[in-house]
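First, one chain by itself in structure tokens, the form predicted on its own.
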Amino acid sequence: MLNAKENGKLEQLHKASMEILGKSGIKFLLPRAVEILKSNGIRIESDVAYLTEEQLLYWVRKAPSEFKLYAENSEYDIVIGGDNVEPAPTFGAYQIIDYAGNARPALMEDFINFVKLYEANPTFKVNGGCCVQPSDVPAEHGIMLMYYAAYTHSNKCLITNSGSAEDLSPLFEMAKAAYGDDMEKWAAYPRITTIVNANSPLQFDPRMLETLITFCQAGQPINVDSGAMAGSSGPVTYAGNIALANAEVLAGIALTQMIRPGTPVMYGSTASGIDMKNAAVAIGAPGAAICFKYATLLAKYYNLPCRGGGALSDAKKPDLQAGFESMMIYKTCADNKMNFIIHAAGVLDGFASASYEKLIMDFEIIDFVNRVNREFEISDKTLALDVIEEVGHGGNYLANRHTPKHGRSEQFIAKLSVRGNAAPDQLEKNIQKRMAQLYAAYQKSVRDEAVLEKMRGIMLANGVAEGHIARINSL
């Protein structure tokens, strides 16, 4: 529950980008959204779109409050919306970091892997999207091939790339393969989502935009997105930069009600800012947190479900500043009830880099930041007035039969934390230990081969070498 205090930041903040939208408008870099802006009613000039803020609430609560999306195996399906939090992928990066900070380009045995290591951890349910960025596939064919890496690994609810129409015509022609052609039950029973991203400050591209007409049109759900950088893309003050975000973020939502009013739709946030030292971007800042508290605190003004955030970090190589900045982060979306958090694992240095090492200690943050969120139960079992009359003064609980019933289900048992008698190398071991259990834990899809024969002729009527399926078939 909002108090006075916050729900009157949030009048102001509504009022601000009300009036942006009104004065300084939305630019849409392609010609058939602002068709489809301008056949709805709104205010064109060239291609800057003014909307009013009657028109843009009417458009906005069109979009439902939550949806479900589907997984292959349905112990997986999610519930996207109120105040679920579910961890995701990280989505982009292009390079490998190792444990002591040494780079490499990324590599689809890169991406498999990652799928792999969210696979196998249970807390989980989302997997795909981009990872990691192969460098060893062609550009133009990493959106079929992503995907198809995704689906023969993962039995969970799958992120996927944005592009082109041209681009995502033959990633949906793959999708049919599998849920087939009924687009009435893709919209009823939505298989996968994806981002579309404002480029800040105050416009969409061409590109976004046909992902975002691509998925409507397809009732599948959306993230709309905004990174607007403070004192970069965005204002420099947060109040500024925020109200600039909420402004992109509500026209591209209303974007997609035109198209097809009830599609799911996630108010999303990557906002953040930079270092005023440098210019480079911070997304470890206590100022990103801000902007992801006030994205959520927005989406859910508006009655809409929430995207951001994640185990942000600007650092180098999996270090202390990548633990404290991570922490940070995602622990103000988790408290905060965002609903998807994207980048919840493996990220480094400003979206730039992934690392194994990394990822496996964003695991262990979730399981941190989980522990503390969940309420500790209050009965007669737990106060245990019988043990603490029995133990006595100045006794000893370790020895009771109280302490094994009820150590495992009531302690947060660490899997990397280091406490104790132990040699200064031993995170580093842990983290391999736990990377190896994984590794060990996960188990493949079993798919239709009649489903991967026609994904596989997809792909190859569209230039995808034979070569880089084979290599997906055998990692």
Second form
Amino acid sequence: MLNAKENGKLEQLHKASMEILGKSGIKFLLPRAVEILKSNGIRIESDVAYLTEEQLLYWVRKAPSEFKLYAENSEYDIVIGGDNVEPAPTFGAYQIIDYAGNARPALMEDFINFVKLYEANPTFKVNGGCCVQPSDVPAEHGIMLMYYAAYTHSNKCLITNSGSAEDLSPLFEMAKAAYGDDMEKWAAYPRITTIVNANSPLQFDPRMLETLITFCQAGQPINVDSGAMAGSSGPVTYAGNIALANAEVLAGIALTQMIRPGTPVMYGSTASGIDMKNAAVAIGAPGAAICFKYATLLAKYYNLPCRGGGALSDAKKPDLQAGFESMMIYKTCADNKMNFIIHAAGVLDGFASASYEKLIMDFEIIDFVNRVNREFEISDKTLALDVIEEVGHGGNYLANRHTPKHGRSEQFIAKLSVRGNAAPDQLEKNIQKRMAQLYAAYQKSVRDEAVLEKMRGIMLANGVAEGHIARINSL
Amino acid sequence: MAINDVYRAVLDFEEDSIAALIEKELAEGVEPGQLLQEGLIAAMDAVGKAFSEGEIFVPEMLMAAQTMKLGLDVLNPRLGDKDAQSRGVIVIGTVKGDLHDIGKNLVGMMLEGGGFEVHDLGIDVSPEAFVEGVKKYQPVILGLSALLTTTMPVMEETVKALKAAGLEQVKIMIGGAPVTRDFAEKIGADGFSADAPAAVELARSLSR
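Follow the form predicted on its own with the form predicted in complex with the partner chain, if you could.
Now the complete complex, all chains and molecules, led by this one.
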């Protein structure tokens, strides 16, 4: 619930954002986007759009407050909005860092391993995207190959990469092979989602705008996101940084509704800050947590679903820093009902790297936070007054039947945390054990061979080497 | 196999039905010794193993031990001398100045589950009282428990008191949160265990 102070703050931030939109405007670096804005009566000077508060709110209010994303297996369909919190894979890390801190380029095998680990974790209902950026496939074919790898290895809701219209065309052909050509049906049952980032400050680049237009035309949800970093791509003061990010995101959302009113869209934020000492991005910092908190408050103020956060860290290996930063950011987001949490597990090094061990640690963080936020039930059974009387003074509850009966459901059963009698390296052993259990639990999806054949045909026709496809099939 | 029902009853914590199950088996002519070894003790061995592997938890292990104890109460009067003698006697207690007994009770229950005859002297037990207890019950093993670093020295006093009383033949095992293997060696105890299932293993090896 908002307190009065926050309510007042949101009004102030909103007014500031409106002033930014009216005075500075937002630059849309794609003529097609500018045309759409212009045809809807938005004042344009060169490629900068100036939206009035009335215009902005008129369009933003057309966006649904929540929507459903559909998975291959309907058990994993999710609602994005309201108080629902859905963790989703990390996105874009190009390196893998091992337990000791050694870095190497990420590979397609890592991508598929990550997909398998997210798939085997029942807490996740979302998979795919660019959970790591494989260096062993050509960049221009990455969008198709990562979608194919995710589609063949996951039954959950799928994120895809963003890209130019040209990049996305074969991706949508592949998705149509799976879900049909009926675009009305597509819009009614959204299947894929992706990220559209503002290029802060105050602009959207052509590639992102092409992603925005392509997804909106297909009725597929996107999250419009600002990654304004307080002190570099945004003002160093949080008020200014959040107002700037808010203006960028709202302008992007207005455009989505001009393209297809009612298109589901998420209010996104990866706004954070920089480390004042060296100007490096600081995604695991308290400032990032503040930005995420206000992203959720503002999204809810505009009645929009929100995306942001993650188990974020700037640590160079899965170490103590990785632990405390990740818990702070994830918990802040979950506590504030961030609806869709990309980067919920596996990322570190300021988005540049991913780690298997941290992925497993973040799974535990998410389960911890979920347990805390589930709180506890009050009933005769849980108050246990009869048991308190029975055990009496100085007795113990360990040997009372009430304890084993409710122990597993009431108390969180940690998979990683080391307690009691254990050796100092037990945590690492627990991480490896949990990872092995997830790999063992993973089951590869059964897919219609005719659909896969079509997808492969589309990739081959677009220049993808057969070897890359075969490699994915073999993993 | 009918003994399997007794075995399952321990694993499923069927406190309410274990006694009747054993009565039924006895009435059908199953040997009490066989019910003890292949039913109750075998089940507790499985429980200890499952605990060590992290599959079952302390409160569940305790429930199994309690169930086993209820079964044992029925079986005890029917056991022949041979079976009764094969169960080593163990005396346990929390040392003087220490009122903590959850861990000690847990170990006691697991030892009973492991087939030992356990006499618990309780908490705040002085070295003299331990000497008396050993004289009275003639145990193979004496188990000392302490949770506080401040009461750990009493363990050493107890070991000395037993020697002074000429009771060196009793093996001494110690345990408790601050207790270590090094400490056990230092004070002349025969063994240390970090948890209850390991205490059963230790007691078996000490009583051989």
